[in-house]
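First comes one chain, alone, set out as structure tokens in the form predicted on its own.
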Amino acid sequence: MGNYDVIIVGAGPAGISTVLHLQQIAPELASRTLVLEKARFPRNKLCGGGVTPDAERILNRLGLDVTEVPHVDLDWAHFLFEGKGVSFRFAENYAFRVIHREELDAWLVRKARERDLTILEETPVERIVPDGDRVDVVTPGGTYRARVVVGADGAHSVVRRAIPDHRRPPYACAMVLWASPRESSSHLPDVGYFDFFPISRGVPGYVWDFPILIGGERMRSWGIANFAIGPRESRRRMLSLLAEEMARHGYRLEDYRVYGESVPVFRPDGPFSAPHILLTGDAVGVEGVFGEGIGPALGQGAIAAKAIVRAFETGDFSFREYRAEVLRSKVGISVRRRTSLAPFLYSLRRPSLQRFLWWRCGRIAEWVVKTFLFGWTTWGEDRRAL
């Protein structure tokens, strides 16, 4: 079907970030890059839709203004246990933006095409076959070849399967639905709520509720995250806890269609690369405290682009240093810190410990989250490093 220098599998935030950063630092290479996407935009994508200031700064550096996309700015984010806790913002005047992923991803693809980048939709990749100094990318319509293949194809990455990994990664699970606002709810219309009460009930995660625009209509994004998904019973417990919290605000879970998705959790010792192959975004894994995907995916796209450019400059396509480059980058440090914190946070199953954390030490928790876990795009003075 064709030979390319680079093929990126997946046109979500990770894939589009990679190709846009390639164009920024090596435009000739970007012109010989192909992005393959199995769906057609706008596509369905399970995601709460939170876009943090870190994600927005990465897009700004690419010359993109995400406020072009319909969005809701959250006045505050409430981090709670049993309805009580601490409120804070990640930006000066708002907590973060909420954007429906269908619209965000379609906008990113449109912006990439406006810059003459090549994206083929409705082209699912069936398998990846390394072949000497090339990689075959097999699709139903034929086989493409490239010197480098980037796996930006999300939680169920086909590219990831081509990299030997003898350890099964831990998985997180999220269940999401969209509902019309209820006057009976005590939740404020432009505030996000993240309640960690499921931890004390056997589910290491949280329930969220915040506003979102879908097709121009104001809705509420409700969901529950579980960072140690296990047997079917665990999923039933998730639905039970989500139903319980929604009922407190005038909703009946059975009135809505619930969407569920599992995704690998980031592991510093997990698969990152193989000769001629890189992974980025959810294909590497989501961080294990909040499950944020968009910001890390955008940041990792920049790291992948730099590694690709260096490979073509040096002729070394082993990518043996790629893992270390990701882990020591600012986005990598942020994700590693969250992953390291997760076992501690989710081991505090006694309600008294969670109450102490969020009720008594809320401001300390806020400082840790804002200083050490988020805001990585502003760490230090060298803004060239991500």
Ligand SMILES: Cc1cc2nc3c(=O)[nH]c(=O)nc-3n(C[C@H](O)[C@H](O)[C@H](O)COP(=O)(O)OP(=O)(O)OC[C@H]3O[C@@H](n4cnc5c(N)ncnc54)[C@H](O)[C@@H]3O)c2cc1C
Second form
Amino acid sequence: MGNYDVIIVGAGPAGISTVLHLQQIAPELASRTLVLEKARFPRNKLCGGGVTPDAERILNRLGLDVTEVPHVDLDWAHFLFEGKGVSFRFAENYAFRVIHREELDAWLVRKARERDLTILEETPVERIVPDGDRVDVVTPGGTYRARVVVGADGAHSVVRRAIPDHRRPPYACAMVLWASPRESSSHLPDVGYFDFFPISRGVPGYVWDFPILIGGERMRSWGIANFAIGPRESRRRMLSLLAEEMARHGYRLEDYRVYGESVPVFRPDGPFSAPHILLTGDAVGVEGVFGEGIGPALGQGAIAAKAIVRAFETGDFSFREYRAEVLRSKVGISVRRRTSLAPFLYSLRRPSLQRFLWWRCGRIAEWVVKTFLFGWTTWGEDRRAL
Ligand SMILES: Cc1cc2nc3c(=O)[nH]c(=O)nc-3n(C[C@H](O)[C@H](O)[C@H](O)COP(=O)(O)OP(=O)(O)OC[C@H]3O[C@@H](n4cnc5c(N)ncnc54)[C@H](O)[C@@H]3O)c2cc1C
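Moving from the form predicted on its own to the form predicted together with the named molecule:
Now the complete complex, all chains and molecules, led by this one.
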């Protein structure tokens, strides 16, 4: 079906970021790059739609302005335990933006196409077969060959399966639904809410409620994240906790269709690469505190692009250093810190400890979150690593 220097599997934020960064630093290589995507855009993607200033800064550096996409700017993000806690913002004038993923991802693909990058939709990759100094990428329509294959194919990555000895990562799970706003809700229209009460009820995660614009209509994105999925029982518990919180705001869970998705959690010792193969975004894993994956996927695309360019310059396609490069990068440090913090946060099951954290030490929590976990695109003076 054709030979390419690089094939990127998946045209979500990780895949599009990789090809856009490749074009920025090695336009010739980008012109010999193919992106294969199983869906047709606009495609559905389960997501709360929270887009942080870090995500936005990465896009700005690529010359893209995400405010072109319909969005809601949150005045504040409230981090709560049982409805009480601390409010803060990740940017000067707003907490973060919320963008419907169907619209965000279709816009990203359109922008890449406007820059003459090649994206083939409705082309599911079935298998990756390393073959000497090439990799075969098998699709129902035929086999493509490339020197480098990037697995940007999300949580259930097919490319990841081609990495020998890959250990099965732990999985997180999130459930999401979209509802019309309720007058009876005490939640404010332009505020996002994260309530960590599920921790004290056996679910290490939180319930969220964000405003979102879907097809121009104001809706609420409701969901629950659980960073330790276990037996079926834990999913039932997630649904009942989500129902409980929604009921406090005048919603009946049974009136909505709830969608669920499991995602691998990022681990520094998880699979990252094999000769001629790299993983990025959810194929590596999502961070374990908030499950914020859009910004990290966009950031990791830059690291993947640099690694690919270096491989073509040096002729060394082992990608032996790739894991260390991701872990050393600013985005990698941020994701690693969050993943280290998660077991501590989610071990505080006693309500008194959660109350102490969010009610009494809210400002300290804000400082930790804003200083050590987010804002990584602005860390330090040098922009050596994104
Ligand atoms: C319910 C839920 C809520 C979330 N909320 C937020 C949030 O509010 N904010 C946030 O930052 N993150 C959130 N996340 C995480 C975020 O959605 C992901 O981290 C992010 O989408 C990762 O981007 P990606 O490009 O790696 O993967 P994806 O966005 O999943 O993109 C992968 C692409 O690969 C394609 N693909 C898959 N398999 C193949 C194949 N075999 N062949 C070809 N193409 C393939 C898919 O169709 C898709 O287009 C949430 C996740 C869930 C599940």
